[in-house]
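Given as structure tokens, the chain that follows is alone and in the form predicted alone.
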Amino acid sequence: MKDLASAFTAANARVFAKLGLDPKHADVRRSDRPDLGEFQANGALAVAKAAGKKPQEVAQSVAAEWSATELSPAPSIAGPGFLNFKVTADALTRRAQFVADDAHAGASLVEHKRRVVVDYGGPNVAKGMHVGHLRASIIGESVKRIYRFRGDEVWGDAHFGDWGFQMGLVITALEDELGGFDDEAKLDARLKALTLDQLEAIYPAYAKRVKEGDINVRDRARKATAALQGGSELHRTIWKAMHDVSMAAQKRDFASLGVDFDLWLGESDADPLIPGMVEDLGKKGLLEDDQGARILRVAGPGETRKKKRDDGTVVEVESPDPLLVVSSEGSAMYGTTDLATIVQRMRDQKPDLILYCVDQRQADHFEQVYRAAAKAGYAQRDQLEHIGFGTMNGPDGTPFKTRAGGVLKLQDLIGQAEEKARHRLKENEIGADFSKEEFEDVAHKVAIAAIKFADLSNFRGTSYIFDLDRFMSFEGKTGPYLLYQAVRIKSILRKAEEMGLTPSPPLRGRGQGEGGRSDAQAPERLNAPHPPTPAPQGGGGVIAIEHESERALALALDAFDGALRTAYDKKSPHFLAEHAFNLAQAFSGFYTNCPILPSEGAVRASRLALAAATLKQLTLTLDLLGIEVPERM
């Protein structure tokens, strides 16, 4: 069954076609002025010139021809020609009943399923996860869930940074610490005792030396990198110890954040493909020698940008820059590994689309890689897309750090949020009768909800200020508020069950087995016959929309499909976050103005069914954002 906006658009398009107007301008959307109408259309302004009429005249013609009275009476006209529609109670009732019965809570599936790889997370070996990994992890996880829920075949890939110069740098540091690698027993003992904390201390110290101009360390690290990539057994043994220590810690961190992957692969997994790929690029005439290195030019004819030299002169250079494929030391570069990973994914997953959820500051790098892949024939350019995002900032507007100025570890951030959640729960007198285990579980869920919703309620392309005190509030547009509303509905339904008033189970939805409706069976018109939900005596029943707060809640439930489709199309979960908040607000108004359990008969049954539908959709929406709802609060 179509959502109301789609049904209105289809009906309006028929009117436009009948009047000889271009139906592509017949779009109907939710109104910015609900005082004038719940849905609105502005197409009369767009087609007026071609029709040789004033917009008001076009709007009047459309209103006069309106025949979909099962949806709305003839629209009213405002301003220069805006059409405003008010949904009939019957149309709202049918839509709310469909949402209540449907296993997908009113959401539509994709028409054409695709195979999609979502690359997100991206932590590095020899480094613990920190707040800089937060946005990639939770945005990517949500995008993966959204795409999978709508019917695509999806793989989430962590794509660990476990290859390249940083590995050579840590190997060099260990060589200095041990005075060389000649003593095998000494090396073996050191690797067995290796911890992530030690690696986190080693890497920045040596990275700082290179940054400060220590050419000796830099060159030795480059040679160690080349030896690792060349298959040196010694270097591979050291690398594996670092890899295993890091992987164990990162799996723990991802689990605490509620993030999981289908593919736990890293840059190293694509390394075996690099020699053959480089040979292939050479045979295709795409590689050029450049001061001992090998590059692949990705700029199109005449694509240039201005670059300022060290001497102050400005010159025109290619844009984007060429992709450095092989360094002068013979090692593969960051971009080379990314290119080989595309080859690997095309071979193994055969995706129609690869989405890279990575910091917006990496946009130029990915443009180089995507162009190189297209030029080499490894993937089409439109199969590769960078889902960029801004930074999570502190109060000073710069990327979030500790008070001492260091990068805050992810586990420390979660710990801070959990401590704040405990305080808020006690402050709101929640959990006094919980066991210690349940209280801690609820505190963790509240903490993760606060962190995730604070991030996902913003458009991913923007940066935002992280304010834990504000995000942890049980009031306003926050994760804890949404959890509280969902748990409130659970409490109402539990009480109804104790009273023998449990709403009947929803009809099985699409593809859910016996008794379910397939997409082909679902009524496409809002006035099509809709089978009522069987109602046990004294329990739930058919929904009836009468009170204004019931209307508002039904309209909010109807909006889920549109929010989900937009989040899918724009790869931006914030549309779903906005929907979750609007739905919770609508239920709050419904709960205040429409008594549920104190009401009687068919009214009570209808309101219980509305509450159950709200819980189903709200829980589902939060799950798509990666937020888990506790049983009680």
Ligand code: ARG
Contents of the next structure:
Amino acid sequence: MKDLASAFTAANARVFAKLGLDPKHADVRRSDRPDLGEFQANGALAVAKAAGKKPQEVAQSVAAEWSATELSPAPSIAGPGFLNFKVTADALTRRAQFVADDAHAGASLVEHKRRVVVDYGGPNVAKGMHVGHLRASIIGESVKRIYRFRGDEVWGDAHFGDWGFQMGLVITALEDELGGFDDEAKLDARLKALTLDQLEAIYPAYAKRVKEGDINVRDRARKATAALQGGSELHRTIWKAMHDVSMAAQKRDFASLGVDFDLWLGESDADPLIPGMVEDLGKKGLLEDDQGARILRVAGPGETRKKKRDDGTVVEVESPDPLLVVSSEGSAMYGTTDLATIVQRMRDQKPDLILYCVDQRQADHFEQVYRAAAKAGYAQRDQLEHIGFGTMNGPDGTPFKTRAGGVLKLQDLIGQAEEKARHRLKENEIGADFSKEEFEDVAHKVAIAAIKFADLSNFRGTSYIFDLDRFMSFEGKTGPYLLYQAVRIKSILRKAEEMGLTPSPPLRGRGQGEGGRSDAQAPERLNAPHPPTPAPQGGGGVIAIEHESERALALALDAFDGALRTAYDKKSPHFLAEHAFNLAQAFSGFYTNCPILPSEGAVRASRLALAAATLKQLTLTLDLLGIEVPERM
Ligand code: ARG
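Cool, the form predicted alone is there; where's the form predicted together with this ligand?
Starting with the chain above, the whole complex follows.
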């Protein structure tokens, strides 16, 4: 069954066609003026122009043709020719019942399934995982879930930064520490004792030295990188030890964040493909020599930008910059591994689409790689898409740092959030009777919900300020508020069971079985004059939408599919975050104005079924955002 906006649009298109108006202007959507109507159509204005008529006249003829349908009585006309619709109680009832019964809570699936790789997370070995990778993980995890839920075949890939210069740098640091690698036993013992904390201390110290102009360290690190990539056994052994230590820690970090990958691959996994690929690029005549390095030009004719040179003069250079494929030291670069990873994915997953959920500041890098891939024939340009996002900022508006000015580690961030969650739970007198384990579990879930929802409630391109106090509030548009609402519904439903109320079919998850997803249950005989449908009884549903707050809740439940489709199309989970909040608000209004347990008979059964449908859809929406709801709090 389609959502109401789609059903309205289809019906309106039929009216338009009948009147000889272009149905492509028949779009009907939720109204932004709820005082005038629940749905609105503005197309009369556009078609009137083409038909050489007054918009008012067109609107009137459309309204007359609509007359009363199962969906809505004839629309009212506002302003120059806007059509405003109010949904019939029957149509709302049917839709709410469908959502209640449907295993997908009213969501539609994609028409054409695709194979999709989502590249996200992307932490670096040795550098540790910090808040910079937080957004990539949160947004990517949600995008992966949304795509999978709508029916695509999806692989999430962590694409660890485990190759390249940073690895050479740490190897160099280790060499200095041990005074060379000649003593095999000494090296062996050192590698066995290696911890992530050490790696995370070694890397920045040496990165700083290079940054401050230590050419000796830089050149040795470059040589070490080339040796590693060239297959030196010694370098591989050291690399593997660093890799394993880092990987174990990162798996733990991701697990506590509720992020999981199907492919735990890294840049290093694409390395075996690089020599063949470079040879292939050469054969295709795509590589050029540039002061000993090999580059691949990706700018088209006339694509330039102005660039300021060191001496202050401004020159016109090609844009995007060429992709650096092989450095003058013979190393593969960041873009080279990304290009080889495309070859690898096309071979292994055969995706129709690869989504890269990576900081917006890497947009140029991806443009270079995608163009190179298209030029080489490894993928089509429109199979590759960068899902960029803004930064998480500190109060000063620059990317978030610790007080000491360093990057905050993910584990520390989660720890801070948990501490605040414990505090807030106690403040709100929640969990005094919980066991220690349950209390800790709830605090963890509240902390993760706070962090994730704060992130996902912004359009991904928007940067936001990290403000744990605000994120952790139980009121307003926050993760904890949504958890609280979901848990409240759980407790109502539990109480109903305790009261011995025969749970209505939707409570028992009827949607999974035979009684579920049947579009035949709700024939859409739009525009056909018909006798009013009797309220569903017996074999039909139990939901009956009557009260104004029930209407609002049914409309919110109906909006899930639209929000999901937009989140999918725009690759921005924030449309679902918005939906979760709207749904929780609508439930809140319903709960205040429509007593559930104190009511009786069919009304109580209907309201319980509505509550159960809300819980199902809210839980599902939160799950698509990567947020888990505790049993109670
Ligand atoms: N490791 C990279 C970084 O920390 C992010 C990797 C993003 N994914 C990719 N395919 N390049 O900046």
